[in-house]
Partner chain sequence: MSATLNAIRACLDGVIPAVIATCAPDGTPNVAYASQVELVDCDHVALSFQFFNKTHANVLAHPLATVLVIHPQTAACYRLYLRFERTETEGALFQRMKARLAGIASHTGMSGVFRLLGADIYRVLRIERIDAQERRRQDAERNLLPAVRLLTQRIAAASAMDALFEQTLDGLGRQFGVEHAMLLLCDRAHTRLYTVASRGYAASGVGSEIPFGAGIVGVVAQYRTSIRINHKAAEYAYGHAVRESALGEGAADTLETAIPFPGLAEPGSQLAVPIEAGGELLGVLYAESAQDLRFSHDDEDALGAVAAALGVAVRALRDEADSEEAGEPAAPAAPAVGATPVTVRRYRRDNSIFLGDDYLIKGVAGAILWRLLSGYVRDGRVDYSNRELRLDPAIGLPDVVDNLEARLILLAKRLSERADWLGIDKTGRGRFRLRVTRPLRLVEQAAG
Amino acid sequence: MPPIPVSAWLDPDWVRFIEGGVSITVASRDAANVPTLTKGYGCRALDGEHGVRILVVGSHSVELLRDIETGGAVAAVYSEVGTHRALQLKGSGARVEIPDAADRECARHYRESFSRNLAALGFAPGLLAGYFDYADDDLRVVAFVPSEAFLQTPGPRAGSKIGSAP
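Since we only have the sequence so far, can you give its structure as a single chain, in the form predicted in complex with the partner chain?
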């Protein structure tokens, strides 16, 4: 049976949210359950077995990519800077892939939209340039099919499950 796409069970607003100019962080863990994490530089939510594809910078994420390849456990948190609206996706069986043209386009688009959002909040252009200081060919994709989504917006409902694959 093919994996259930996230769009089949997650509210479309949240699907748009994870593909927008929000802050992204991806985590995994090694065989001894030591967690590690890295920044995400764009995200696509595709149908079918392609699942969710998060762009990361390979040289910044050596341990994470190793842990994804060996264990496949993954969690990703998305947060809207300024409102703190946030969502966490969890899944297993994640893999590391080389980005295709659409992934690269997604990274370019993310750079624009995230920069625009941060600049509107008064973050300095120099800081943003530093944040996006990576080589395009250093990008990798963490691809997985999410099985659960949790609300992470601070407050009493933080951590509650807002969806899972049927």
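Could you give the coordinates for the form predicted on its own, as opposed to the form predicted in complex with the partner chain above?
So it's only the chain below, everything else dropped.
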């Protein structure tokens, strides 16, 4: 399936959602279809054919980054912790990149937003210190143009496709 621009099928509310303080899980697979996954630390949805850029911690994501570099298949799930509202994006042709200044700002914003969202649920502010204990130069970007999107919020519409290439 050829990729289509994110803005062609993700409305502004979904773009705000994936760029907000939601839990992000990034997955791929090796040549034997054994899955690998890691946590995301921010996401940028870009216009046109630029797709999305998800930040991951390189030293925590060695297998996933290897699988992306060798196979390119990727899926990302974005989930709002307090409501379980969730979206999944899938694509191929993913690549691993070094973050630029805008990516590093995205990671800073994500740290603040995610921490604020969990604090609103009653989690102690210091609880996330270990979660965000990584060196900025250890961040990597998983960049891809999604080809499909699925609603993953629990309920009768879970798994329904909300967008794909024509």
